[in-house]
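Have a look below at one chain only, the form predicted on its own, in structure tokens format.
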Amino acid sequence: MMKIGIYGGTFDPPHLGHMEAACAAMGHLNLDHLLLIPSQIPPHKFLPRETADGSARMEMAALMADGIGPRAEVSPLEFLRSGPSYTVDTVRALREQYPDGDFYLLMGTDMFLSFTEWKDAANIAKEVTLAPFSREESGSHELFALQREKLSGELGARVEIIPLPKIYPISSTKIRHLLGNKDTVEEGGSHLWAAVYGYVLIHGLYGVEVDLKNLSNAQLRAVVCSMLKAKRIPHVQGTEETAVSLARHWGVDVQKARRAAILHDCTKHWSLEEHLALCERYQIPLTELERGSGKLLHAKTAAVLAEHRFGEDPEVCAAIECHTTGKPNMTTLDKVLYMADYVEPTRSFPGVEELRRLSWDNLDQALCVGIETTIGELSEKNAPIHENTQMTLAQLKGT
């Protein structure tokens, strides 16, 4: 039987407290699946004036679910219904969707202690195990024990208390306030999963006002995180770390190397159609090989966004554009980004350690080995090789 957690809320915005609680529930209950279900119209409270619209809250919750892991996902159930988002209706719909599901309804302390006041509480209790979060520092153990006994006796409820190791002292209300003040935007963002913060910045939610062409390094990282799958983020972080180290070693502008590394894969998960549309919009010339390959196009479209959306220096954009294929007459910055992407700490392939060492000893030789390795892998797959890659290798070898 599949163990499924149900975690509802306004998620306005979803913050690190929500994320920590969700991860604690997955571990304590050994859940097979976790559903984050944003409320359309919560019956227990009024939505404030600055509330993000439903689609934004859904997307932020989806970003947080991606950060939690592959067993978590966001569900639109309560947005597919009109009227208040009553839990009993959601549970009934989930029972139809998962007839053999073993449901655990996650909830905060206040919700647990007032559960008998919920609409059709008895029917909810028949379908789910109540799973309230108990903050170990809150001293609510006695209240929880009494409520568990009461709900068991009156409703036959099953209760599984989820201990939280620490109190996360922030509310969505406070975070919205911090985000809406230009002097505390960064502080507000510090309470959000990076991808959620980036989404807030891009869309100007909660009164946030930032110039996308003048973002701090931290803001740019967050914005890029919102454009990526969570599994790609460690690679980008590793590329930034490596690019900065190599830039210092080879006398390259560290800030340019950092910004190029942060942005180099920002369109990695776009569809081929999205890549082609952006290239058409900015009249980027493409070869036939490029037109059929998102892997090749992501370097071009990331460079376009770096220039036109984020206002980056031309040298940064040029390095991003050639980080996949290389190009003749590469600058040292171009080479630094290419090799940082190739040998950053999460990379694991035969010979990577030697290539890392070579990147510090002889950058051109490292680039040559890297390109030869790439060409060899493509040849084994009978895949076409980009002309820039071939010309770069020929130039490096002096042929």
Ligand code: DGI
The other form holds:
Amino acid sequence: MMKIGIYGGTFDPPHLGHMEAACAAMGHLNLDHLLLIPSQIPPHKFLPRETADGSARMEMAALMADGIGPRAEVSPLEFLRSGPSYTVDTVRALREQYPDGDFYLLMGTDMFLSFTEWKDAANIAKEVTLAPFSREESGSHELFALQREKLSGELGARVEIIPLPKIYPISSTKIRHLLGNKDTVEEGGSHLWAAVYGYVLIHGLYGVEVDLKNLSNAQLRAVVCSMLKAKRIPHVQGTEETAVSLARHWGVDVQKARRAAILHDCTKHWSLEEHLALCERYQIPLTELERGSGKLLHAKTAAVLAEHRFGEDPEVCAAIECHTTGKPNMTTLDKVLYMADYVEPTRSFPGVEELRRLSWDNLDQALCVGIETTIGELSEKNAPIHENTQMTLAQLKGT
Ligand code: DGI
Ligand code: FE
Ligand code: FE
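Please could you give me the other form, the form predicted together with ligand DGI, since above is the form predicted on its own?
Zooming out: every chain and molecule, the one shown earlier first.
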């Protein structure tokens, strides 16, 4: 039987405390599936400026789910209903979706201790195992044990307590306040999963006031995380680290190399339509080959965003633009980004070690081998070679 965790909440915003609790539940209960279910917020509950609308909370929860792992996902069940939902309705709807599901209803201490007051508590208890989080340091063990006795006696409830190693020291309310104050934006962000923080920054939620054209490195990283799938992040981090080391080694502006690396793949998961729409909007001339290839276009669209959305230096944008194909007369910064992308620590292919060494010994030769390798792989698949790829190689060979 499939074990399914149900984790409801306002998630306004979802933060690292939720994430730790979700991961603890996944591990302790050995769940096959975890559903994060953002609830409707009654309009009177918060000041309008302070609260994020439902679709933003859904998207933030989805970004956090991506960070928790492939078994976690967001369910729009409560969000799609017109008013606030009762848990019993949600559980009924989930039972229809998963007739054989073995459900675990995750909940905080207060919810657990007041469970008998919930609407149709007995019916909920028939459908799910109650899975309250118990903070180990809170000393509420006796209270939990008593409540478990009571609920199993009165309602026949099954209870599985999920131990949490520590109390996460902050609430969503406090985080909203930190984000809303110019001096404590970063502190607020430090309590959020990076992609969620990036989403908050881009959309200016909770009264955040940042200039997207003047983001700190940490903020830019967060924004990029919000644009990518979690599994791509280690590659971007690896590219940043490697680009920074190579920049120092080859005497290039380290900060420029860093910014270029952080942004280089930021549009990597866009659809072809999204790439084409942005190029259209900024009148970027495209070749026939580029028009049909998201793989080639991601370098161009990332460069456009770097320039127009994030206000990066022209050299940074230029390096991003040629990071996939190279181009004639590449600057050292261009080469550093190209090679960092090629040999960063998560890359593995035959010859990567050799190419890493070469990137430190002879940058042009490394570039030459890199481009030859790419051309070799493309030729095997009968894929067309971009003119810039060909010209870069020709130029390197000629010198
Ligand atoms: O974005 P990454 O995966 O980190 O790396 P990248 O930007 O170097 O992109 C690599 C992809 O781009 C790879 O699938 C091959 C493709 N590519 C690189 N040069 C050419 C190319 N595809 C074509 N058709 N022609 C090229 O010259
Ligand atoms: Fe790329
Ligand atoms: Fe890359």
